[in-house]
Each structure stands twice: as structure tokens, then as C-alpha cells.
Amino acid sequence: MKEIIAANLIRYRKSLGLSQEQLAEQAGVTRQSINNYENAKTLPDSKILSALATTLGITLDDLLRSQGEGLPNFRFRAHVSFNTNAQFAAQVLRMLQTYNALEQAVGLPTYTPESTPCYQVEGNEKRIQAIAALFRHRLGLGDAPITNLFHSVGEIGLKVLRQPIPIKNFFGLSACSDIEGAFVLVNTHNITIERQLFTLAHEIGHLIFHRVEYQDTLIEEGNKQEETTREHVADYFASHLLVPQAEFEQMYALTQDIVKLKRHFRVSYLVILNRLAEMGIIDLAKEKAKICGIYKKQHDGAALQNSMELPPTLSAKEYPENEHYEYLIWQSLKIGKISEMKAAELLNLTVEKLRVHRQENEVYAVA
């Protein structure tokens, strides 16, 4: 035990940019006492390691969890160096950890795309078209925009989880077991709805297209042109599962205007833009600098950032975040799979709160 706490206090203290002298200053022992724990000389006792993980922004089993314990049958794909984050590695896993022990009491069916290798775009288009209209055919829809996909793979077991994580240029992460289903994270830190619906139909592509090439770990491997081809890949199959082809075309013929072409499909005006682009219909470049000028006019000087999205945007209100996560909580209590601390812990309320959600939720059942 001695040396997994000291292997995972040196993991998470330089993950933070800590020198021993600092996490010892925060966790309020010695810089001594640190570099004995490091060096698995001696072992602290409850009440310090509760500190130190507090201090280090973990929980007290992260600290006593071996690395690579946790899920054995996951491999995860994600486009950010996690091998210098261990604390959101850790984060990551005890998502998936708790949602597939949800699903475990429930007895809820996982689901997981069927794997089909494609490592480029170019001379497979068709091939990726049909692959998503093979996926929008599982989820029962037909040419129509999807309503909200996030309710949609959840109805089939797809695990989903949309949280605010604040790490720069991060969309979302997908995890995979051929027993326990597949898994995607969507980051909402001050990301738009379109883009978070965007990135779950992106990480679907990789979990489709890259699943060989999953990683035990949350690190990132491979060239940086072999990463720009496979993303390529998963952008392309993410459009023409929001977008098909042919409805496409139809709408397109009806109208040229952007922003109702955005809005029928409800994605975003770049979504719509790369695919006239790739139809060879406008130059991406000038039709791109063209909105931003018409926008910073109607917005008296203010910039369309690529973070943004052209008006009318899709409300939050509309894409309730994790909705089949928190009914497998709320059917886990149900039949007693977990106490009411655990529940009010897991849907962030107090124990009160969740008494009185789940008298309200008794009074409007149907019998």
C-alpha cells in the first residue's frame, strides 16, 4: 500500500505543477513528512490522507486505487495529453465506474457501435455516408433532423455524460468495452449546443471507425498527420449523421439562406458551410469571412469568435443534460440498489432535496 500512495501522490503533485514544499504547505504537514510518503518510507494516516487528496483535488480512493486498476475491459480515446492531467484521468474513470455500476443494477442493455476500420476520408465518402445512415436507421430515424441525438443513443445504451470540463480546446472523449458498451464524454465548459451535439456524433465516428486503435490509458498517441486524417473521418461522418446527403440537397434547393438551413437541421452554421464546401458550392474561406462582416455589422463592431455560434442559437432549455444517467439513479434507488446519500451525492442535492424530488415523483406516477 505504501507504494501506491507514493506512486500516486508524486502522479497527482506533478500533474498540479507542486513541489513537495507546497503540497505540504496546503495539506498541512511537513515538506519531510512528503518526501517520506514519496518515497514509500512511511504511510499517513487517515486524517492526512484525506488532506493530501482534497489538496490534490482527488478522492481518497484515487489515492489508494493502483494505476490501470479500475476497468480493465475500457480503452479510451481522447485528443488531449492526459498523461500530464492525471487528475481528470481519474475524474474520467470514476464517471464510467459509476455509470456502468448504475446500468449493472438496473439491468439496463449497453450498447456499442459495430466496428468498421476507415482511416481516410478521401475514396471512402460513400462508404461513410451509408455507415451513418446505418446509424441513424438504429436509432430510428429516417432523413429527418434529429430532435436531440443525446436522448436518442441513450435510448439504444449509449453511455453519455455531458460535464463542464475546463481544459482549453477539449470537446469530449469516448470509451469503449466489447462487455460494458461504449461511453462518451461531452465537455459543456462555454460550449454551444451545437458543438456539443457536434462532438458526440464525432466521438460516435471514432468509435466506429478508430476503435482498434483504443488506448488502455487517457493518453494520446500517434503522428500529428495520422490524428488530423482520423478526425477528418469522424468530422465527416458526424456531418452526414446530423446532415444527410439527400435531405441535404432537398432543403437546399429550397432555400440558400444559412442560418434556415442551421436552423432546420439544428447544427452549426460551420456544419453547413463545410458541406457546400465540399460540394464544391462556395469558397469556405471568403463565405466564412462574409458572416463574420455581416455579423460584426449587426453586432456594432463585435467579432463572430469560433467559439460562437450564428443566431438563433439552440437553448440549453431544449437538451436537459444527462437525463438517462439520472434516471438509472433514480431507478437504482427505487429498488434499493443504492441508499439515499449515494443518490443525493451522485444528483448533486442535499438528502432533503431528494426527498422531496422523490415524494413528487411518487404523488405523479402512473399507477
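Think of the rigid core as the biggest set of C-alphas that the two forms share within 1.5 Å after superposition. Numbering follows the first chain given and starts at 1. Just so you know, these numbers come straight off a predicted model, no measurement behind them. Compared with the form predicted together with its partner chain:
The Cα shift for Leu43 between the two forms, taken after rigid core superposition, is 2 angstroms or larger.
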The other form holds:
Amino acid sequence: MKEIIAANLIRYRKSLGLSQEQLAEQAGVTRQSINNYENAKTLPDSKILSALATTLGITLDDLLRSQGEGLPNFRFRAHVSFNTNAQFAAQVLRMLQTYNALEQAVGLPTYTPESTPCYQVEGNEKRIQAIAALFRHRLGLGDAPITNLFHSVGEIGLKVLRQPIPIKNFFGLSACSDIEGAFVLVNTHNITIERQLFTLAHEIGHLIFHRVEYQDTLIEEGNKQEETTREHVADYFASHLLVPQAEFEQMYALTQDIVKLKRHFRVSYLVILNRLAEMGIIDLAKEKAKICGIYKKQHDGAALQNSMELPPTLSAKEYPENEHYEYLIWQSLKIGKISEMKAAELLNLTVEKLRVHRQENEVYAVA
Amino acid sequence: MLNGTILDATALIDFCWLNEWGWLQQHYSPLYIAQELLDSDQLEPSTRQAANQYLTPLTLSTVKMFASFLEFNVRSPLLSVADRSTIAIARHQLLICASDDGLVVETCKAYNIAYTRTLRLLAEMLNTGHKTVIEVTTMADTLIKERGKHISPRVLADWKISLQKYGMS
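Switching conditions: you have the form predicted alone, so give me the form predicted together with its partner chain.
In what comes next, the whole complex appears, and the chain from above leads the way.
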């Protein structure tokens, strides 16, 4: 045990770029103690370990178990930063473990989209569009705009979590297990709802087209060219999943107003612009510059940054986070498969408040 | 080894509402709490204050305790850190685990850890002459109706029937 703790302390401390002195100071212990723990000389008690875990951005379990031990057997495809950030990797694995446990507790089947490899858009446009249409069919949708993709994919059993992850340029990742199904993590940290929806659709694209590339830890990014073409496939799929071509052409015949089109399909103005550019209707760079210019005029010189959405934007209230996940927690609680303490932790409530919420839920429940 | 009782979150919250610390100390002391529960964000400040006042914090401190803590996670990943810490301490310090959480109790049963539940403690208040049937029935009803405590209607009905042997005095 002392050796495992020592290895974990070193790994997580170095991942944050902390010295022994800095860790000691932040956790309220002496540098000599840290040195003893990292050399497996003494076994700290759980109070000290919890303080160290909190400082390192992990949990007590992360310090106590060997790397990867007891965690779900998932394969990943994600941004390269995943590999270099031990804390983030541990966090994702905990999320997966909990989600799996909740699904098993409630007895819901898992879901993995059918896989069919595709590595470039050129020459495969119709095929990717057809697969996007098939996926919409799987969701029980026709060509109409998707009201809430998070909700729709949750209903078919795809594990989706939306969490604030303060890592620059990280939008999301996907993971897959033969037994435990597919999982998508969508970053919400300073990211618009439109972009979050696109990320979900994009990761579903990777799950369908690039599943053979999912690996035990994180893929080492391929060469730049390969990576770009794969991202393009996932983007193309996402665009056609959210905006079916036939419906888009029909709507475009009715209105050429970018704002009306983006509102109709509930996507970013950039998705609409890209589609129009693909169809050869506009020059993407020119049209984007024009829109940015109009925005600047209308907003007292403020620039429309890449991270921003052209108003009106989708409201976060209309897209409550992690509804399916929370449903699993309440169901597990109802059947006694999760402790009150754990349910409160996952719902970010105190146990006292959880009890009151539970009572209120039961008052309105249909017998 | 220690003697005594370690309370989990559910037992702690119940006794905060019941405010029967004197009776609990008289019959189940020394009273403990897992440090991980005391430090948790899932307790209201007033509950934490009561825990600090009436309970002594214990930590996981041996390899066996840490091993049990991890083992419980493999068996029941939907137990919290505080729950697993409480059960691991009860197991290795031979304490009674006071809990009214189904999953915590199930784990105690699986590992032959002594446990007690809130309704049983209320019944013992009768046994020890501390309360009357009407009083303990009212206490249970208050926990359920006013404090959102969840007890299945069947368990509650069976418990109330079991109290009949004490008469209504």
C-alpha cells in the first residue's frame, strides 16, 4: 500500500508541476512528510491522504489504487491533453465507473452505435449523410430539427455527461467498451450550447467511423494530416446529423437569413455558413467576415470571437445538464442501489436536502 | 480494538433531528464518526456542528482498513467515500455501525459487521424505559413526514406492529 501511494503521489504531483515543498505547503504537512510518503517509508492516515488528494485534484481512491486498477475497461479517443493530465484521466475514469454502476443498478441496457470505418469525407459524402440519416432514424426522428440531442441520445442509452472541464481547447471526448457501451463527455466550461451540441454529434461521428482507433489510454495523435481528415469526417457527420440536407435545402429556399436558419436547426451560425460554403453558395471567409462586421457595428465595436455564438443563442435553461444521469441516480435511490450519501454527492446536495427533494418527488409520483 | 458505535450520515442526521444524544451516549458510547464523513460537503453545517460536539472522528490508518475501503468500492461502487470509510472503520475497530441506509446495511451484513438501524434504536428507547410507544411512534413519523426520511411503508408498518407488545403506555 505504501508503495502504491508513493507512486501515485509522485505521478499526480508531477502532473501538476508541483515541488514537494509546494505540495506540503498547500496540503498543510511538512516537506519531510511528503518525502517519507513518496519514498514509501510511512503510511499516512486517511485525513492526511484526503488533504493531499484535494490539493492534487483527485480522490482518496485515486491515491490508494494502482493505476487503472478496478476501473472500467474502456477505450478512448480524445484530445492529446488527456494523456498528459493524470488528474483529468482519473476524473474521466471515475465518471465512467459511476455511470456504469448506475446503469447496472437500474438495469438499463447500454448502447453503442454501429461501427463503420470512414477516414475521409471526399468521395464518402453520400455515405456519411446516409449514416447520419440512419442515426436520426435510430433516435426516432425524421428530417425535422432535433429539439434536444442530449435528451434524444440519452433515451437510447448513450452515456453522455456534460461537465465543466477547464482545459483550453478541450471540447469533449468519447470512450467505448464492448460490454459497457459508449460514453461521450462534453465540456461545458465557457462553451456555448450550440458548440456543446455539435461536440456531442461530432463524438458520435468518431464512435461510428473511427472506433477501431480507440485505445486503452488515449490515442497518440496520428500525423497532422490523418488527424485533420478524421476530424473532418466527424464534423461532416455532425453537421448532417443536426441539419439534414433535404430539410436544409427546403428551408434555404424559404429564407436565406442565417439567423433564421440557425434558429430553426438549433445550431451555430458557423454550421450554417459551412454548409452553404460546401454547397458552393457562399465564400465562407468572406461571409464570416461580413457577419463579424455587422456584429461589431451592432455591439459598440465588440468583436464576435470564435468562442461566441451569433445572437440569439440557445438558452442553457432549455438544455438542463445531465437529465438522464440524474434520472439514473434517483431511480437507483428509489430501489436502494445507491447510498443516500453517494446520491447527494453526485447531485451536489446535502443529504438533508436530498431527503427533502426525494419526499417532494414522491408526493407527485404516480402510484 | 475500540468498543462503541460509529454513525454514518443517515444515523447522524436522524439523531440530530431526534436530539437524543444523551440516550445514545448512555447506551452506545463511545460514539465515533469517520473523518471523511465529518469533512464531507454533503452535511448541513448544523449537522456537522452536532457531529463535532458529540462524536469522535476516526481515520483509516492501517493497510487492512485501506484494503477494505477499496474492496467495498469494487463490491458497491455506489457507496460514497464516507460510507466506505465508516464501514471499514467499523469492520477493523469492531464497532457497531449505526446506519439506516439500505446499501450500507447490506454491506455490513455481507461482511458480518455489527450494525443497528434507527427504528431498532427507537425500539430500544422503549426497552430502556426512556420513551413510550406513542412517543417513539411520533418520533418515527416526524422523521418521515417532516424530515424526508425514507422508510418503506411495509417496514414501518411491521415496526409499529412489533411495538404492540409494549402496550400503549
